[in-house]
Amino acid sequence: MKLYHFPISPNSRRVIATLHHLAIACELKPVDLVKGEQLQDDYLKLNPNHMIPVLVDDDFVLWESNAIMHYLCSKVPSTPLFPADPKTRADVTRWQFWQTGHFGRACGIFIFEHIIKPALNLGEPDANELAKGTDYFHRFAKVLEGHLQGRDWLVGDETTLADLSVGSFLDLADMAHYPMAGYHEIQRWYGAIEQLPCWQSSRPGKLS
């Protein structure tokens, strides 16, 4: 098994802490964005939309970060990451379809402004497109920390697949100027996710 991916990504260490979570092995094959190699052919060959992660097991090669994590809980039954039970695992769902709708979009704002540009040269942050994330980020950071009052986790009372996804992008928080302030319960949240053996195993700087 072999995971393509982008150390500094938000979607490719929500993978990788996937999969130290669950104690899978495999390959991991990094794939320099800023080097245009997500454009090469052999890579678009596994992804035609040019993005990171792909996980590729023996002939199967699957793109989008949540459908990867949800397919190898499924070599894992019964992990607590994706519970069974039908409705907890909808609710789980429900936060990573939020996440990639919503959360997420509003984070990428700060970090294609602060992160992407500067590595790429493509010049300063626009500050029109800052106030627009900026309306965007409050919208949804509210419905975050409004749901995380009284709740160690996003869903039940363990770690699941939804704190990895919706959680994967507060890694980048603080360099890509995310106003955070006020937001206390997410804060407290994030910490908890940051002291989860997977996490920090999943950290760009720890991984070979």
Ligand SMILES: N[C@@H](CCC(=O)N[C@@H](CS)C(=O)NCC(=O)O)C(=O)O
Second form
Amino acid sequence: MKLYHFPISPNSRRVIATLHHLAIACELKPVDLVKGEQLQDDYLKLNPNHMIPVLVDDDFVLWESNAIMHYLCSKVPSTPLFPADPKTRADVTRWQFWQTGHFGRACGIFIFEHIIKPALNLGEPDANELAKGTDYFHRFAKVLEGHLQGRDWLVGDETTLADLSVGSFLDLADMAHYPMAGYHEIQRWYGAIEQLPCWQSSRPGKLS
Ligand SMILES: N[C@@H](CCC(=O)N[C@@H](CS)C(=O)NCC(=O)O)C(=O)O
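Coords for the form predicted in complex with the ligand, given the form predicted on its own:
Shown next: the complete complex, the earlier chain at its head.
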């Protein structure tokens, strides 16, 4: 198997953390988004959306990080990362959709204004966008904060794909200036994710 990725991307990192947690061997192929390698013809044949990550397993090509994580879990007989019980599995999936549809989008505004714009020389952060992003972030961060009261993990008593997916965006909290003040439960929970061996081994600087 091969995974096309960009090391700093939360969407890549959660897939790599899943690979490491499941001890699945996979060749990592970096795609330099700053140089625009995702726009090259060969890459567009893999993912016409010109995005990472993409998994290639023989002749099967799969894009969308959360779908890749589900597929990887289906490669092992069973895993607490994606429990087989239908309600628990639906709960994990629910948080992954929530991340893609809401929390990740809120974080994405800050990532674009504070990380992508400077990296690509696209100008100063836009105050109106950041104001919209702040409202959107608080709307969903409050939901996450409330859910984490009295819980170690988002679903059940063990780490699941839900934690890796939702947590992945918090890695960039400082660099992207998310308005994190007061979100003590989120910070406690993300602190626990940071201690996971699969999270530590998937840090951008640790990848070979
Ligand atoms: N929903 C997608 C999002 C992937 C995504 O946003 N990838 C970004 C990097 S974090 C990308 O490749 N951007 C390059 C581009 O848009 O040209 C997933 O979860 O895989």
